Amino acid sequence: MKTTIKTPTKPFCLITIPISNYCEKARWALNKLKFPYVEERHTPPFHLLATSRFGGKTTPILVTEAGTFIDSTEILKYLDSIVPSDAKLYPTNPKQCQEVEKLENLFNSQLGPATRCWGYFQVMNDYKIMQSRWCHDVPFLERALFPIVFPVTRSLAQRKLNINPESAVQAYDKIQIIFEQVNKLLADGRTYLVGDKFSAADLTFAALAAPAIQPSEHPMRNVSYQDLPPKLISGINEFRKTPAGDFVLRLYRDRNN
């Protein structure tokens, strides 16, 4: 969208499915670049009442004195617009910021879906784990009100996202198929993806890796690792193995730094 550019003036409003690892994304954007924001959580489907006020139906959306933006990149790029040469997520370099760009197209079109669908299928029959995940720090009314649509918003969840036994093998199989093209990005022992800095590639690697990784210093994590499904912790187990986990695992380290 097109926007006049100016330095904000107060915090900017982050609307959220807390776990979502689009949202993540543009979390760890806002606090990467410092700055100050509310985060406004919702559970499956009450987040409908919040994005419908902006003209969205998902999340994240972020309000903005400048403007609304109701995608993850539309989000990043509006970030690196009003911040220093110096902060920026997409290198000044034009090729290199070419490079960036194509590897954040491929991880948002395929590998946030693909860890979605996977770690859903996963857990989603299982109540107490998508409680936590759904209601994390939400409105009190939408907490309480979750034990009665649970049942009709995972069926509908279902349905749109496409979650059951054969796409969650497929996802399963992108995720590896993603990860060893970035295990062959790192074989030269880069530090990041692309250049010599943390770029909006790193970041949209990790955060939308994240439900296949699951890093201790997720911010949204409130279930015992060791409390999940065992058919899902052996598949974190074998993706944190490779290189392209373990460096999920260090820029999770790394985050607030």
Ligand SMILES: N[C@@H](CCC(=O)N[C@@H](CS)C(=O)NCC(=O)O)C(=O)O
The other form holds:
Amino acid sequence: MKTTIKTPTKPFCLITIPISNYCEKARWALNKLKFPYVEERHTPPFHLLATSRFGGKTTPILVTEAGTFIDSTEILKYLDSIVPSDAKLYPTNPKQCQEVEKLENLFNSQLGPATRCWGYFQVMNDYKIMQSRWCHDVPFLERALFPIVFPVTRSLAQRKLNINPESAVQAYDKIQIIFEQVNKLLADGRTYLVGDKFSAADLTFAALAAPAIQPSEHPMRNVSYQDLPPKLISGINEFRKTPAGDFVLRLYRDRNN
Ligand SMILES: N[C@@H](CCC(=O)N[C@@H](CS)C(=O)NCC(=O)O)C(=O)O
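Moving on from the form predicted on its own, kindly provide the form predicted in complex with the named molecule as a structure.
Starting with the chain above, the whole complex follows.
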């Protein structure tokens, strides 16, 4: 959206479905760049009441004095535009910036939907896990209504996000393909995906890969690793063993520094 950029005087409001990997991407950027913000968490389908106030359908949405941003990349770009040059998530060097944008775009369009589909497929029929995933710190009424709305919301999500046994297999393969591309980039021993500084490419990769890696430092991790279904655990173990998976674990260990 078009906006007049100015220094914020009030904390931002980040509207989320807490477990969403795209919301984690925006949350990580806000934390990294040290912006004060309040997170307004919702469980589906109640997020729609919040997002529709701003003309959006999906989360994250960032509400600021300068405008409202309804997409994770728009949010990162806005934040980047108001931070000092040494804190930027997009390199000032145009060629490197292009590389960062290309990777971010690849992760947004392919990795995020794939980890989400594969991760959800393994737990969608486990009421307790879904409740802890979807109701983490949401308003009392949404949590109270969860048992009633869950069956319908689950089938809507399965249809909307195309979550079924076949798509879960395809999603697993897609994650492997993207991890392979990242393995190749990391093979020369580099610390970050582009240049010698942490960028939007690293942040986007780690946040969107998180459902396939389940780093213990993930702020919304509320189901312990051992309580996950065995098939999910064995997939996560495989992904963690790769250089790309190890990279995600490292970025999460450094997430709050
Ligand atoms: N392009 C969007 C995608 C965000 C997205 O897919 N958000 C999902 C959560 S992972 C969502 O809010 N889905 C709810 C819905 O579609 O109603 C972005 O990067 O912000």
